[in-house]
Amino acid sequence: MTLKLRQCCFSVGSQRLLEDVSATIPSGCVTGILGANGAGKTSLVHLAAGYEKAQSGSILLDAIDLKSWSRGELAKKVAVLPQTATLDFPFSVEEVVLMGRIPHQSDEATNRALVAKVLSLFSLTDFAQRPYTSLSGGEKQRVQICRVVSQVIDDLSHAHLLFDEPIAPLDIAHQVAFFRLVRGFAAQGTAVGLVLHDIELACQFCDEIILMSAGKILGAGKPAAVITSDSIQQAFDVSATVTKGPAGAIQLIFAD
């Protein structure tokens, strides 16, 4: 399953937040949403998950306009975990996964099952019965991640997840831990969008990126073909050499 936007326009108020934007976040590939700050990046990640209606253009998934799926048959197909997510209430955290299973309505002991799976992939089995807000701030992330994962879990090869700004309070190793299981889930057909500030971890995990200024697309490609100096100068108005390390990976310097 593929989420297209068509030339899309999106505003609230006078404020055009999008301007005449297409994208494709495809099937069994990591797509890199990339740019500065008031970019667009959430609000068409917005418009892609059916939180916000386009003024114009349209967006289809699997080929069907977002406005004929009906709110629970979308949400058991497209899963999102948005910049903050706060929840003050000591839920225990397998409570909180739990939450992801609400729009399919299947029995306890298939959630339960399904939950202790997603819970095991992020190395968190051993959390499950401790207090949400007991939590430090990347560990809560960890289990907010848990739960969009189970939105989706039951059949990875037609889901979509869309992250925003997913790896900002992960340490290093769960953030690699992170991609590692996103570009997993998308060999099994997921459809993954991430919405990231780090240029070089988007260009080495992520199949395709999207670059964005003031709400357009700069680019969308390969990740060395979209991630130029030039397009680093447009997009973030910085100076940066673009070069090649080891194994491909692409390299950022900054002049000073």
The other form holds:
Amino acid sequence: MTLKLRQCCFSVGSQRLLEDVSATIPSGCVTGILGANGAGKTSLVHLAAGYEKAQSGSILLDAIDLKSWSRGELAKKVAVLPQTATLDFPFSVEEVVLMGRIPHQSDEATNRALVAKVLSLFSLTDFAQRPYTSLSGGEKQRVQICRVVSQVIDDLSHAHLLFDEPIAPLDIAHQVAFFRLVRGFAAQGTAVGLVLHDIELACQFCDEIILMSAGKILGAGKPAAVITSDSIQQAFDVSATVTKGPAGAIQLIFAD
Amino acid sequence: MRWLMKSPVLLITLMLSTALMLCVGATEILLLDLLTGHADVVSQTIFWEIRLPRVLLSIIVGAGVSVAGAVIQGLFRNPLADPALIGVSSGAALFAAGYMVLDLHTTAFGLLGVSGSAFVGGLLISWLVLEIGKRSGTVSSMLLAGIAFNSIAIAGVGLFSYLSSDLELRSVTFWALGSFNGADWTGVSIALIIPAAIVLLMRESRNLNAVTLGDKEAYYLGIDITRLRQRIVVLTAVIVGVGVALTGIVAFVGLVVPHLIRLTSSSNHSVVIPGSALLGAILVLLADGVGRSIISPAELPIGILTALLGGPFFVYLIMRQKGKLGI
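Now that we've seen the form predicted alone, could you pull up the form predicted in complex with its partner chain?
Okay, now the whole complex, with that chain kicking things off.
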């Protein structure tokens, strides 16, 4: 249940967005994808999930080339939350989350039961009948996260969840709740990939880190091994001292 | 369809409105007289040859333009999109008017007929609008391009009016204002393609729901966006093209009706499509009834009535949307 990119190159027009990228998002793990704006994180997600096609290299899902997967079968295994979601129609929250069940042929009662389960996981049960358009930005994001999770909720042990900047609109309590839930999914065998900007939270909640810079992989592995003063300087062009807090959590202290 | 079973109000209203509109007109006809064989020959002729086909055509076209509006709004991910607003209806009217004024029935295009020409016009504008949207990548630019094409097509219809003879002018004016005056059984039989297209569009409800989330989101839900767009555009062009060819432009119904369904029931396309079909049929049927009664024995073109009612509602929608549309 692993997503693997092997020596992938990806360009749009004359602009090279990914250069010889090899990366793994393994099952049972939460993998954080970090890097500066424009480093290629979103392109990596789009490539890994088949939305964009690499000009060279290969992508393997469960050791099978992504090209061999039909779009329908892929949607049952890989669920993705893109960076920005806009929805201008007043669907109820339940209806939006039910859209995550589109790839499946299961009956409506089963789908509704699964959606109710996901909504309760994200403390959104009371929101089920509210119009999506009436929600705050953070609430909308939680609904979108629920929609993506509902796509694979019936088979988490064979699922791949990719979230592009999922926590940006969430308050700290919901950010932590989100990390705990995806860690719970990973414990059941799901491969979780998260594009993040908060390095400290990423180091605390992710098992693995992929650090990107200018379309290349700068480092990949355990957070403590990847996040160093040098790698931060290289990836973000800022000076920071990387220390370990009292509970072993990685902390960044930026120079004045 | 499950929604229809749960909420039969619209279905019952449509049946009652149909019964009422079969009786109303310059000549009053009592259905009871017809059923019991007490109606005179004139009433029977008016009923079978004029009123019944007219009522059926207004039901079919009303349902069609409303469903076309609903699916175009879904496809464009914009609640203010509508085949009439983005030039599909005007494109159909332009080609239909061009077919008549330029005497194309005597050329190789003759095989197309007025309906076929209107279909080609609607399809061409839909394709152009989608193609521009694909290149610019924004829904707003698609809408603005549609508005521009609408103006060009309306100008084209105006040009044909200028070029046409007195007899042709009546027909060209008819396309622009919309009327069920010429309804007959031939028209009804051609219009039967509209319910067929509606049934096919209903099968796309789940896909249309997914598209409202965005192209990427729909892709990640396993949907082939390009093929879906092609299917929706062709089916919408069939509905709008045939509708315009038979009755002219029935403005604003396709914009307003889906909103009323979304406001009162759900945004789910498995509700919006059948709901819009029923409500659109009821509104156009009643509007046509009012149009042929209000200044009887003369008739007010239905496009004028629907524009007078729909225009203010459209302004209300824009105010309600505030800054959300980004246009």
